[in-house]
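The chain that follows stands alone, in the form predicted alone, written as structure tokens.
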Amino acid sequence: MRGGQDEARSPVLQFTNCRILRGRALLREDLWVREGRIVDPEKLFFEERRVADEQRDCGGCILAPGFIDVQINGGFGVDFSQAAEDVGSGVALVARRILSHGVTSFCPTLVTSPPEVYHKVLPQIPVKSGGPHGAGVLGVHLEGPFISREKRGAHPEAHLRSFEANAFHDVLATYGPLDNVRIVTLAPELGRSREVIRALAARGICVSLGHSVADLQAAEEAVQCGATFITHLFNAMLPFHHRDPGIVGLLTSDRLPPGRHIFYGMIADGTHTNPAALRIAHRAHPQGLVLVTDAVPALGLGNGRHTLGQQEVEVDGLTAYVAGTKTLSGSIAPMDVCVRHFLQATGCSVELALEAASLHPAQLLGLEKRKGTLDFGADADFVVLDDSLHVRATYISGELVWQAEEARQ
């Protein structure tokens, strides 16, 4: 009961002339927040007879949910997989870095890595609510190193496993405990994978297909084994062929478990896929379609060498490369360019473009009641842009986290 009372006594905030993504469309209403959720301003008039004790003018912006990244691989000279001491603190930089762009939750991806990096680096990366400091931690992506050798990109060859005879023991014995991972990325063409796929599902880690060369049918497998992702559609990947698609074929095959729903991620960055390949993929499958950034270290940081886990990146313009190759090793655009990218691309409206950096990724995690919406009882993660989705300013339950130079005037 006091829970309640005090829940009546705390202040209601409620931003005015805005435009809320909601239900999948963009609606002129004001958007009303309480101890960091969003809530049902009729049943705080009606209920409990309160009005909002501030109120907040948006200037017709638009208010669309946080966005979700679910595989950054660091930025501004962060790498998360390198065996640093203090892990933490480059976790929680690239966390405060990102709000300017949008993000208030992210997964944080190490590439394929020798074991003794997974056991120093997991445990320092817990997950961890968003606020003032950063963009929360929803879990880390483990992407590697049971993928193909063939379709390994700019994964270290000399680290790249396969599952021995005792499957899942080998998972652990090379990652450590699971406790802080979300995604783990992997090759279903693997001897034993179905396995490890079930075992994974079950402990609910999202498990992701990628860096392979499997056929539709080996895909089509894995699903039913419990596996929900595609890491980089058409990226490390078997070329879409129309006798045998291979993964790609995911996105319209008739032999997913009922009710079952595959998501895929994309980098829209203008350089990874083709505007063209963009565009067939969103209109096979728009529900599923899933922004990431895939940013390495460099993101940020401009031309020059960087890393990239056990390997150096050399990035020119817009794009990176495994130094000393024409092998592309991630991306340097942040979220809020690939959604402005993706928008232009592929002509869709404003509103899938949004949620496809924002509902899709929580509904991939489970976490749509809570994340990647605006609906009543959800978490009050937001950001606030204008008509050409540029970030004019970032809230984390509720909380201004970063606002732009030009809107604090």
Given for the second form:
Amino acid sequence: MRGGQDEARSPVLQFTNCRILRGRALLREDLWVREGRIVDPEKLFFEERRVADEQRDCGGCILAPGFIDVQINGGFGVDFSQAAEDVGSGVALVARRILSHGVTSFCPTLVTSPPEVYHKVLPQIPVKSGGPHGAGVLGVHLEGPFISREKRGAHPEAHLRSFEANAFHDVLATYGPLDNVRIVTLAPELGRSREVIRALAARGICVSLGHSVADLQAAEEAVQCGATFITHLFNAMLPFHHRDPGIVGLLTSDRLPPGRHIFYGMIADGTHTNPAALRIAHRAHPQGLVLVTDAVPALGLGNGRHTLGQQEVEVDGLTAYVAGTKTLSGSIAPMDVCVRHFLQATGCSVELALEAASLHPAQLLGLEKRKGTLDFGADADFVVLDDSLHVRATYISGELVWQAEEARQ
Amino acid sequence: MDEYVGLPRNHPESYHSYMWNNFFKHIDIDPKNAHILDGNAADLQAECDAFEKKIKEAGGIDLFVGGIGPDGHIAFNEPGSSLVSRTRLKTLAMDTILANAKYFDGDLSKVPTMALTVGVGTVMDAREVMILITGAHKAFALYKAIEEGVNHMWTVSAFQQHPRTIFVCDEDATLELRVKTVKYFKGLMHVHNKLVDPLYSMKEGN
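Next block, the form predicted in complex with the partner chain, ref. the form predicted alone:
What follows is the entire complex, opening with the chain shown before.
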């Protein structure tokens, strides 16, 4: 806790004429910020007898917590899974460009790669706070290589691995040190997955189920061992069947540890999931839905061929395929496009659509006191949106880090 | 004018919260000019005395605005309060506690039982007083306040002896008054309008 003296000197910023997302509702309230955090104006009024030093008129816009993308493979030509010499500058470029999509924190994602790539790349992507330089890095998401051959999707078959021999030691040997790792996606039907899941969860790493042919029972056991997320629901897993719902059945399972529910990623780009399927998932379990982009390096670039992991990708309009096939290869829809599409496809409330991109991923990662929320004490990472949920401006720690052209004077 | 004792300042039912949410946050008042009794002060009586002192130092109250309870209380001057009382600690009447329970999840054990309040005498010292009374549930208290005598069982009746008090009521609040009383006051408005209109039309004629 800072000393009262320091705080007293820091300027207080008051965002007025806005609606803020707080307590699950859009309230007609002002947002007060000091030292990069959201503060309680009532406390300022009665205890410090303080008014704001600066007021900013938000033109009647919506202020939502900054979006958090927990699955993004690159963008703007940058591929996080490439063992480049300067991975850091690639991450920084993406971090800066996604500010215009309203994303204030993200998990750079690496697809199935050989151990050399992990050993080279991971140490170059440290956890980092966001700011004018770009969105904050919450940690890396490792999607693979411990996944199902049958459901590998766009992942290269040559680099798939198992941990049957040495369980967690195999994991460490493959990835190297796990300091910068935040999420690991694996297939729970692989031998000794329970030990691995427990070991990862014990280190505070979020374990996600995906690229898997697991049945519901295997999935439930994985959750009981500590798995908390499903990677891009419906994609790269067995389809829902009424006698064995598979991983999808986790949304309504009654065998989860008490007081816990499953979170699940959804790519709401209009391509990866039929709107009817999106609605089924949303209606079955709205509080667990996490919007992800699963964006590939082609995000933000035009049509043509680009690199993803160890493979080539073909971009055609709003869709990306594994070159020469009809297999989807990630999405190129920015996060704010996903939020709008999700809202329109499900007919859900604006509040829930915004929470799916902010509060829910924060809850998944156990960060909901500081991120994904506009509660007092949280980091002042927020996005200014018009009524159709287009991004007008992005703020990190109370500082303007991006602004739409029309908004600039 | 009052605050519960022992309720955290940021509790949604405290009068600090009420004033912040319904008034202060909507206007540009200097926080230094807002004074509310602290129900968590270490020495409650000293807090009350200090409040009286602050009123005096500010030059007295120009305008006191308040409502009344169904038991005719002004602030928390419950039935039986001295009509010359000053700011002090009061125990709340059972009726008041029961009426407040709905704001505390219906749990009587959560409702505050004491409050700090300005006294009847404190309010009588104000240069002008405006009391707002609306709703049928306040009608009987309004009757006791203006058609019966000054009585400490209906403390708001003390204002019959104040030189400059106005009671603003809606139709329902007058339900227990004599028809004659209501007609008299409604008639006053009519006479007032007749006095005012010719003045304006004279002005426009020029």
